[in-house]
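A single chain, nothing else alongside it, follows as structure tokens in the form predicted alone.
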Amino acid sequence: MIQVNTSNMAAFVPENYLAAHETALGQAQTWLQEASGAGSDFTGWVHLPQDYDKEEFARIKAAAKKIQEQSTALVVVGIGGSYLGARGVIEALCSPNYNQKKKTTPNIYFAGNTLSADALNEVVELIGDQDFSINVISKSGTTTEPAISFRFFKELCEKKYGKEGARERIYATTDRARGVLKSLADAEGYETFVVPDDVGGRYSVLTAVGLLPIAACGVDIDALMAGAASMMETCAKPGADNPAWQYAAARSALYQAGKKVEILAAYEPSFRFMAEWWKQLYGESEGKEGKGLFPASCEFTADLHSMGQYIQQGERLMFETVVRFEKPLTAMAVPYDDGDGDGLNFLAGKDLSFVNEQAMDGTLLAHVEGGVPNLVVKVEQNTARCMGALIYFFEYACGLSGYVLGVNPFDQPGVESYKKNMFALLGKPGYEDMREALLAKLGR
């Protein structure tokens, strides 16, 4: 289902780069498989596609069906790993225009990922008079953005349906036993799903965190998990034939060769939010101790008309990883035009996917010749099964990459710095001294 082509980076790295990484990759493989490396408390995702909670999985599907029957809108309240994976899968498999399409499944609105009043109010206006449900996702229940948003939507839900009606429409995905959100859910009688203790947010898309909103859209989550399970078996086998080893070694070799930015690109607009999920996955996992590739993304061919110039001739600090779907889902032949004013009749009758493929190949050659190495991750087709495999592939390769880099791939100590400053400036109790110091720095 997933293959990695590294031939277009050969001129930029030593010929034996993969063999040179085998010892480090072997150690990383052991740490992941045996949960014995740094951050091992958060490696529950490694065997998740096989060991997931089957009873909860059945409840997720039942809750999704109930949401579909009760509501024409679902508000997903979460930030970071609590929403990017779900949104990525939904847009990739159901379209970025999912809410505008005719369908029997509910519209999905994402909230709690910003502190913008305009953005929050827009979601409220879009819901309007629709019957809606809420899936609030937070391990603790105290993360600022989703906690504030949930206050608004909880109030809206209770005003519309009353306390009794609201409890039938609010689903909390949170800690198994503790935390503010878990306590609230138990007190109010919301159905709850678990954010596993041993799975960090950015690795959680194949848990209830991602599966409930994905299932509510009608995506076959059995197929999603089956694809992940298949890739889990592939990645469990150490050696040069392992695609996750190939990707991790290539990234490391290019980083050692002086490349500092990795651009993830795809030639499908629907892949945009999968790239956003990927950026968090790799950015939070590797970006620490003054190390790590900077993860960026482009949407081709659109961004070739904006970022293409820089990629072709700017600083030679980057390489590209292109996700390429091998079998298109749609066939569309280019029409013949009598006037041929655009001079494109030579394409008449050719399938648009063929044109897209030539654009991929032409771009790859141009960028490589311009000094930008290319990795190609080949995915059989844009289906739920293949998407599950791709998710697991990127997660496993990320765990390997972090260990090879020499960092803990499962913590994010730097994330808290801005939060402390924000709390102090907002006047949160206990931050008084810090507030005064920060206000002085700001000249207030």
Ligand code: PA5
The other form holds:
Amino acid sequence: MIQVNTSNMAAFVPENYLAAHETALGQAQTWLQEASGAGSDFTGWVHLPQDYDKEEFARIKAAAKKIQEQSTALVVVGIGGSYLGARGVIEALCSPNYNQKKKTTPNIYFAGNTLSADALNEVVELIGDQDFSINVISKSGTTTEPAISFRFFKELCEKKYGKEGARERIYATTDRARGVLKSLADAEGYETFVVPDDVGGRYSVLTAVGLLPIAACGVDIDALMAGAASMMETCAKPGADNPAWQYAAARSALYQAGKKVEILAAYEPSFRFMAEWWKQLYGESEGKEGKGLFPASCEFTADLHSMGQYIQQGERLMFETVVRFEKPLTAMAVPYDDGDGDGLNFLAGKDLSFVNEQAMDGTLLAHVEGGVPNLVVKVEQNTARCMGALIYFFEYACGLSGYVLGVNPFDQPGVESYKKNMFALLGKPGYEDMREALLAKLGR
Ligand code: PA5
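Having seen the form predicted alone, can you show the form predicted in complex with this ligand?
Whole complex next, starting from this chain.
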């Protein structure tokens, strides 16, 4: 389902780069498989596609069905790892224009991923008088953005349906036992789903975190998990045939060769939020201790008309990883035009996917010649099964990559700094001393 083509990066790295990485990859493989490396408490996702809680999985499907029956809108409240995976999969498989489509499943609105009042007000405006349900997602239960948003939507829901009615429409995905969201959900009687202790936010899309909103949008989550399980078997085998090894070794070799930026590019606009998910996965896993590739993303061919100039001729600091779907889901032939005023009749009858493929190949050749190595991740088709496989592939390669780089791929100590400053500036109890120091720095 997933193949990695490294032939267009090979000229930029030593010939034996894969063999040179085998020892480090072998060690990383053992650490992941045996949960024995740094951050091993957070490697529950490694065997998750087979070892998931089947009882909860059935409850997720039942809850998704209930949401579909009760509501024409679902508000998903969460940020970071509690947001991007669900949005990525839903946009990829159901379309970024999903809400505008005719369908029997509910519209979906994401909230709690910003502190913008305008954005929050807009979600309220878009919901309008639709019947809605809420899925609040927070592993810690204390993250400011979703906590504020949830307070808001909870109030809205209770005003519309009463406390009893709201209880039937609010679903909380959080820690099994700890945290204020868990306590609140228990006190209010909401149905709860679990973010497993041993799965960090950015590796959690295949838990209830991603699965409930994804299932509510009508995606076949059995197929998603089956694809991930199949890729899990592939990745469990050590060696040069393992696509995650190929990707991790190539990234590491390119980094050592001086490339500091990895651009994830796709030629499907619906992939935009999967790229956002990927950026969080790799950015939070590798960007620490003054190290790590900077993960960026582009949407081709649109960005060839903007970022394309820089990629072709700007600083030579990046390489591209192109996600390429092999078989399009739909066909559309270029029409024949009698007048041929635009001179495009030479393409008449050709499928648009053929044109897109030539754009991909032409771009690849141009960028490689311009000094931008290209890795291609081939995905059979944009289906739930392949998406599950792709998610697992990227997660596994990320775990390997972090270990090969020499960092703990499962912590995110840097994320705390802004939070502490923000709490202090907001006047949160316990942060008084820090507040004074920060106000002085800001000259207030
Ligand atoms: O990957 C991570 O750990 C983070 O991005 C978190 O997912 C994010 O900060 C949200 O955290 P929480 O789910 O605790 O609200």
